[in-house]
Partner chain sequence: MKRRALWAGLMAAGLVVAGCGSAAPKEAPSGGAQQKLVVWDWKSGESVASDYIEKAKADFAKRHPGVTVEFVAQPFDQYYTLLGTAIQAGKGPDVMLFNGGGQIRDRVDALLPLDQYVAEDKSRLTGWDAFSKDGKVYAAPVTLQGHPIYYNKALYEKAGLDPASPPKTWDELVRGCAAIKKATGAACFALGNKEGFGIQFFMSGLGSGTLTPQEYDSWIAGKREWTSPHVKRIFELWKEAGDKGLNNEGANSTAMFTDIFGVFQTGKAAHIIGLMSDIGHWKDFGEFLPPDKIGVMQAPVVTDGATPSLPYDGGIGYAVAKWTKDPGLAAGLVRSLTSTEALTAFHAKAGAIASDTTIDVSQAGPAAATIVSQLKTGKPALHVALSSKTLDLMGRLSQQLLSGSATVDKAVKQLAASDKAS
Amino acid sequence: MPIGELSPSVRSGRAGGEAVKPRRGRPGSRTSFRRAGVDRLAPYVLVAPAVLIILALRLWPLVLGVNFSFTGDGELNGTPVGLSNYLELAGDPLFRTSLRNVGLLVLLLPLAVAIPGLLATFIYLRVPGHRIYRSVYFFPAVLSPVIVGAIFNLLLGFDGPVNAALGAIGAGPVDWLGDPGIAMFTVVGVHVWATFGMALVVFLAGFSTLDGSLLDAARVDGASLRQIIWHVIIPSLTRTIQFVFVTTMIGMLTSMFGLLFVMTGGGPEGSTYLPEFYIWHQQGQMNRPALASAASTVLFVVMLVVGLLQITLLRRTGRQD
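Structure of this chain only, please, in the form predicted alone.
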């Protein structure tokens, strides 16, 4: 063999006609146990920073707020008063109204979720102009609630363009923001218009995981649009629907302050009070932080109970389907 030329066995990594295999830890060896331990710890190490941030910035202030709710205000500041603040909340007509309005939001929640869900379905099925609709539907989500409230104050004023249009077709003017019976519905409708773009984006993300062959099979079988939505899309997007239900409910309970402040100020006659507006009123206007903390605790419990009930109900519905 010429000098400098390697034999085939050497070139192929063989020594003595056998391939040189890399050393690996045998099952049960110290190396394999160490590697298994690292693999088990890796997820916890990666999640730890987020968990620590939540504990420091969310759960610890929550614990402090709950503790503060059992103390007094004014001359009794910092003095334990037991359940006095919660008993006062139970007897406050404004707080009871705010809780009734929470019940109204729960009843309107399916509509607030169905609107972006149906629009996302139409976009996913590529109706004409679907790319334009995606941008148009999301645009209100980037507007400030104060701006949205100011715009709809002009549109829904007693002498505004909406009542002018109703008068043109022979319908009487409606006091959208001054009638206690319909003011809350008006504010909720504006909130849904201003925020459903974010839920629509979440639904579109869920559609990206949908198996297109299921839709093709349903079309081949002659299924109608309603049957496709009910029997294919909804069962396939159960987790996405659960997420949108919970986040929409949280948004309704914690993100309507700007609209309420600009559009109604809690009126008329306190009919548009929600717990978050009540908390602001007690904290900022009445200088009663302990009572506001008690109301915040009640709001947290309500959100937790409603969220768990929604998830349980949706899971049972998904299993039945």
Given for the second form:
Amino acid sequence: MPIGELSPSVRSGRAGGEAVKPRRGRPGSRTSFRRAGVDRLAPYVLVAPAVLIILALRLWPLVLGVNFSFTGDGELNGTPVGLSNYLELAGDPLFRTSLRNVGLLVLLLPLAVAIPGLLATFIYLRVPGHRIYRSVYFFPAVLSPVIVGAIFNLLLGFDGPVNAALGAIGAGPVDWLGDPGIAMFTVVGVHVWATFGMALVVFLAGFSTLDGSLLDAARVDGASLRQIIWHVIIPSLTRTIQFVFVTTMIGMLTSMFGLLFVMTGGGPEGSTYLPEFYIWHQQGQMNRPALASAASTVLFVVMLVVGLLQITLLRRTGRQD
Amino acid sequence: MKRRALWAGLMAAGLVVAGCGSAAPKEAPSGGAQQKLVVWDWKSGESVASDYIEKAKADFAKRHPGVTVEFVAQPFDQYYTLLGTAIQAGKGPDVMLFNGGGQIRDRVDALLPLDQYVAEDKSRLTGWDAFSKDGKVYAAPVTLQGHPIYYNKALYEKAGLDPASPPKTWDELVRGCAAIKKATGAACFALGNKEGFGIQFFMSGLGSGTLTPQEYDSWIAGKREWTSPHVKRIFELWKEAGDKGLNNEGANSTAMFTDIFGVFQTGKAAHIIGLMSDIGHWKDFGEFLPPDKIGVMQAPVVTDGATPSLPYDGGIGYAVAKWTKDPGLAAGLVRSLTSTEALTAFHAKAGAIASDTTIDVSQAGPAAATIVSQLKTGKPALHVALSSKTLDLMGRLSQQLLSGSATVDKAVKQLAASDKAS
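With the form predicted alone in hand, show me what the form predicted in complex with the partner chain looks like.
Below: every chain and molecule of the assembly, starting with the one above.
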């Protein structure tokens, strides 16, 4: 029984309690033995719920979805069809449009970050009425996308008030939601209007950590407003700006569905499709669950790539600091 | 390292099982007795349908005492999404409401053929074709859905036209519209094509005046010559109407059901290709337009040899799910939902043209009477014969035709390919 003899001494050496109370040594040797097992298992038991939830509710459905994307729809339900769903996606102009629109969103991202950044700067620099603006700007962020969409549907209707106002100043009416070249920009614009309040708050929080003496020094040196923004404020806020970039990107890529559904329904001419909307359309309207699974898988890969890029970006800047 | 191993394992697992299983279940569970039927629809929650539902429930209770029936009203926007999920789960409602045509035909795999249960109702009700596929009936029609061309008699009077004799040909219609535009500023057609539905109404509303009876019948029978001159003519008319300003402005951003009927009701457009089921019809317009100011005209003749007819099909109908435990009972409920008494209540309250041909509609005003008088010579609507995929494509192409980014030739070619594939 070399192990039985060894165990208490080893344990007493490690755990103080055993050494102080050696009288519990003999019956305790079994208990401590058991405790060693418990200690070894405890972390796994404690992590188990989280792991199981992730496995059962996240990864398993994901695997199922990927799996279904290789099966057919309708009469081919349940039959392996290889890559034909993916080939159909590649050949579907609607899906290609939806991916192109993702690219457009990424391109419009700097604008979506610059707007709250600029407005936050003005608030920070105490323009007249900055207190009112602070709450007014945040107000749309509490509205649901459906309500926002409905409001702008009325405003931007062909015979709506915006076009009436344009007409009053002599500009021709614009078919905001009916022109395929304009509709996507309209929806993105409304999305930015509806969500920039949150980014604004983050920016204001970032400003609160800004060193005021730097600003004063710049002012004393006679820097103009533009120079202050460019050379003092932006460099001090790098991390905040990056954070806003990441969160705005996530918001744009994942939560435009409500607005699209209410405002354009993917139209006109399919110009405002995004992958999410495409998935919903194929699954719910066209009764093509397997094709929708394939589209979901593609979207997953796109998001994975974008997410990894963002993580890399954040890590790199983290190291710089 | 560990995480990488985990991912590799998952990927491997994914690849091993890739292509197995199915995105929708193949077999529905069955067996066991039940005393409750669940019905899904988007109608039962509306106040105009309450009488109808009550009558149907009473009729069913008389025939099958002791069975509870639960109506679950789903929002129509989400209806087919929810239904799709239920179908994939292989469980859900026992009885469900469907639109005729593509929506039900795409989903017959999940439905029970009803022929043996509804044999007695076959002659009393009309509109069965929209709920049939490959010779089997999957739902019993409740209303008829069609696309009569409604016109505003008040605008005709203002423009000095005779409201009692609407135009018979396309040229007459265009001339009349010019007069109306000059006198009242109203557009010729109220057109809402935001969702791409406008083209469906247009195609079916004007199709019988454009295709010859023979072409029409072979279209319905599945032999569709998309690139033939007369079919192309329909799309040319569509484009022409847009280019010549016959439509209200901003048609591509005007929603069909919520906005466009308002344009017609308020006299901003003289004609609308509407519906005859329970929305977008004469009774709906009645809010602003008195029934005697609403006329119904036949499709104007575009090509010689065409004989205009009312395009209509079964509108909505109740079907039975394959997984229901007692098919006879569920089919019994479908029969109660299409009983003469229940349908009479639906017609009286909602103004719908019901599928029951024995209902008296003389109380409903001249427009309804005209529609019912045309039922006998009516034919199935052109667009209902198309698959939902082709209709979806046609919606987008129609928007492109209006905006000028597609040509008629290109559009019909794409449609022909899509129609052939489905």
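Only the largest set of C-alpha atoms that superpose within 1.5 Å between the two forms is called the rigid core. All values reported here derive from a predicted model rather than from experimental measurement. Residue numbers count along the first chain shown, from 1.
If you fit the rigid core between the two forms, you'll see the Cα of Thr272 move by less than 2 angstroms. Put the two forms on the same core and the Cα of Phe68 is off by 2 Å or more between the two forms. Once the cores line up, the CA of Ile250 ends up less than 2 angstroms apart between the two forms.
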